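Okay, so here's just one chain, in structure tokens, the form predicted on its own.
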Amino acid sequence: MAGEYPNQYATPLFEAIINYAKGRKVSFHTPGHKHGVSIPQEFRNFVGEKIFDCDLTLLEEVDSLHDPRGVIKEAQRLAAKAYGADYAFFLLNGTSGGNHAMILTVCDPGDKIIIPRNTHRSVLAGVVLSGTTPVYVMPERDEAMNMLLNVTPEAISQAIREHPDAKAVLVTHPTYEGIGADVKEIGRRAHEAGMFFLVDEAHGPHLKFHRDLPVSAMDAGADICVQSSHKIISSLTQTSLLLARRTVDVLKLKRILSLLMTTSPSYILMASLDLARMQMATRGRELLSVAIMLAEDARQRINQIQGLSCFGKEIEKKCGANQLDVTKLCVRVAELGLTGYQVAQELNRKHKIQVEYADLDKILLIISIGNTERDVRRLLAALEAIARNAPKAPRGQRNHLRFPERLPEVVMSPRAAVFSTTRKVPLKEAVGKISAEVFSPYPPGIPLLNPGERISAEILGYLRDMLQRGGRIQGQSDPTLRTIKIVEQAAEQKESGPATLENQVKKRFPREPNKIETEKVGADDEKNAIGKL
């Protein structure tokens, strides 16, 4: 790789910070605690004392985020390098704000946008600041795990049949579990349609490196992709690159960014990421086999362990499943006769390990090129210790629900709906309404029910039964979910006088023939649903 890459062993960002902290000029600008000057000594303590040189404002050796002209833009070059992109930006407000950009930059107030059903909410929310319209397909499902795996290009063709006035296709590769998508043939049929291609590659900031990992969004030519930096490789929390090809309009990408950004960036953030991608342009391949050997190794002795199963690339076999990155680790547990969330607590009080996130039926853990073979040994002894003593699932038991399987009934855009007037209502007298809020099981972060959308009793049901069950949900007003917000009156009926909120939602989102829709549920099913909440 350094061969590939001969300039990438400069890190011009960095540098520049550290030749500016030598100088050791007096500040009489931001930040105010003057070179850690003023920070309290129990702080200074435990980080040391260098990390606060390195805390800069917009000066004029190390550069400004918001119009690069020195170091910043070069940092930014050989990030774009490195990953085949035309342009790169670093995002100080990780991938969700990368998200939100990509979706702003492409479209544009009532524009139809193809996404996953199970994309993460930041798609949602851009969906929401930019006013478009989405189209959602549906990810094929494991039954067996009772786990989404990830969308196919046929599903892409048909909603791009269906909505040919779609103006962008947008996929996450991979998931959070790791299951990749065909992107090369997605990206093929979104071009061949004059859509742009995006993806959310949050969790694939390390596929570029190493050809026994999926292939890249930029490799299978995406117009834009955003990508975790800190989630796999050794940047510092919130950081994240946005990647993008001359077939979008930077020029707009660019002002998208500055109305996101914060116009006071961190310099140690920047800075991490300057040295994340020269180690993983130099080094990646040879850190990441490292890695893929401890996970692979990980993976064949969990298997052997009573009660856990964990997939492997066996899994690339099933439809919606093209691709893995083997250094996620998705473990089983329900045969154990535990919740995945039991397992993960255990494994923190009692073993001091901590996992990615947990659900009814798995634990997730993610094999880094931070992990070493002694921390898998650790890992093993404990799963041995938790399954050893485990009450064991009868055969054919299982702990976990059902995720429902028809997408909601979409009455409004998501936008209309959150700029509404809105009230709350018990749960039970939600059914039927309109959600004015997302419902987001977390992790991984993926809305079960987003605003707009129909209410009905098999949705709540879930969610209620998720609460109990020890699981989080975020995104509503009521954490207890004795109450939801509900849609009262449209915000485009606010300006059009009394007419009823069915008759305004129709005129403006008039209902497609071909478009999915919840089957209507019979009066006595819903009465008996309700009365099961």
Ligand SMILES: Cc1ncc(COP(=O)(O)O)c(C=O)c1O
Contents of the next structure:
Amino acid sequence: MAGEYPNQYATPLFEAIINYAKGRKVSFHTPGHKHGVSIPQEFRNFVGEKIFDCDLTLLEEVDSLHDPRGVIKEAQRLAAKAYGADYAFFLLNGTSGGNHAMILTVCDPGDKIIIPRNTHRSVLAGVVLSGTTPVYVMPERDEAMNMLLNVTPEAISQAIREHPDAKAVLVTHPTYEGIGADVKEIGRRAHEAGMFFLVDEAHGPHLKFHRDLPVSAMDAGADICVQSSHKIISSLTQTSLLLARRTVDVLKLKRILSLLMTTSPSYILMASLDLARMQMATRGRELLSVAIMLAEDARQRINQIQGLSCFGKEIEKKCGANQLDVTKLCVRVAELGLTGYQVAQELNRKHKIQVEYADLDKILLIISIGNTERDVRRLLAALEAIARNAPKAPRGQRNHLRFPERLPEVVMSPRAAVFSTTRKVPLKEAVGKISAEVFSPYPPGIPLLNPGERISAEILGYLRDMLQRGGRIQGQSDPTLRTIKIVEQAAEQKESGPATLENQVKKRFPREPNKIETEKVGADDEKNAIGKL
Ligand SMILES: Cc1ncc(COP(=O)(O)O)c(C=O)c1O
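Any chance you could show the form predicted in complex with this ligand after that form predicted on its own?
To see the whole picture, the full complex is given below, headed by that same chain.
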């Protein structure tokens, strides 16, 4: 099979699926809809018939994702080649699943990992699943724009110096807003210290294919990176790619991926990855040139609209902004006297334009190879109309608060906190307690509190003010912030078993624990108490 698909125009998995569909075999296997026959008519009317022929299961002709030997193996080999990696793996749980796998592969329980404080929550989930201890690095901040930039090599070096025993350095490159890190230098420093270099490249599956975009993680020497192909290039939602080098234990990586992945991967989704790779490898430069031109043109015109501003390449002079992905348009709207939420709502309801995200003072727009000149014209006309009618605000007006400078005290690992016994308490009772959940205000997107960290009055005050100003706080279980989940009993204590009488009684009589004395009991008291049962 190897070599049967010698060039990047081939789409082995997609071709195998089409051939299988053409064969019109009778199905006595999953999926239950049998080539779409039993799919409700309403669904078929809207999407057509053919898509259901592509919805297959593990069959010899279309290979198996968990043990690829045929067309999936070939499709992954072509993807690895296109991206300059030694291995590529199709992911159907997005970059979230890839981040979990990446961390679980290089870190064992108890290991340290250096990560940015504003890392995506899937990285934190990887930390929880693997039982690693995070060492946080603060990204640079641009106060005027109320925006996070990226982490610097210097900040990473400091973390390496303070934690030379860390197993890996992980960075996000580029950020949601398109701000790249100096990945070549950070990778060099991580490797010099004997650590793995991992990159969450969720927003970078296109980087490899155009020289006017930031350097890709693989080209910068990453050991593993994960990309959300579905976010930026043309594969379907949920599909991502994990790329790796021989420097990692690839057998372990495969075992971990298999552990995390569904045993019923969608062939429609996998085919879309095969095709998206082909499209990028064969026409990426040409398609991305158009997207870049559209974005640069839009940026220039947005900057001519009074009250709006959109940073460009000049941001690369700032510390923590190594390279900009110019296809992201991060538009500051605060000088219009409106919040980003208001502008986004008007764009949506009045002009039928959806943005990627909005916050207190800006909106983010993604231009991809799927956008056209017409889209950009509509966007500009809508923004001009909104700006014309906006109340306007004095220049430099800020809707945002100053983020607390100090990170909270870390009392236990995120894993210990997440698996602890928790209790909800009213806000005013939470000071001094240990948080069992994440509180991440947006903007700026840095978690104020992670599980296992001490809750302070300063942090609670910031969270309250943020909510009052219409900001959003993500991650916590009570959106109104009236209550907070705190750690009542740490996981280690739970895991250490029923050492105390209290624990033994709770375990044996779970519904009537308060019938006995549960204050501190010595050995003699324990005997007496047992006698009472
Ligand atoms: C930086 C970053 N990493 C990872 C993810 C998760 O990606 P996915 O939605 O593909 O699981 C996101 C999603 O927004 C992200 O922004």
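Source: prediction; values computed, not measured. Whichever C-alpha set is largest while still superposing within 1.5 Å between the two forms counts as the rigid core. Residue numbers count along the first chain shown, from 1.
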Handout entry: Core superposition between these two forms, C-alpha change of G470 at least 2 Å
Key = yes
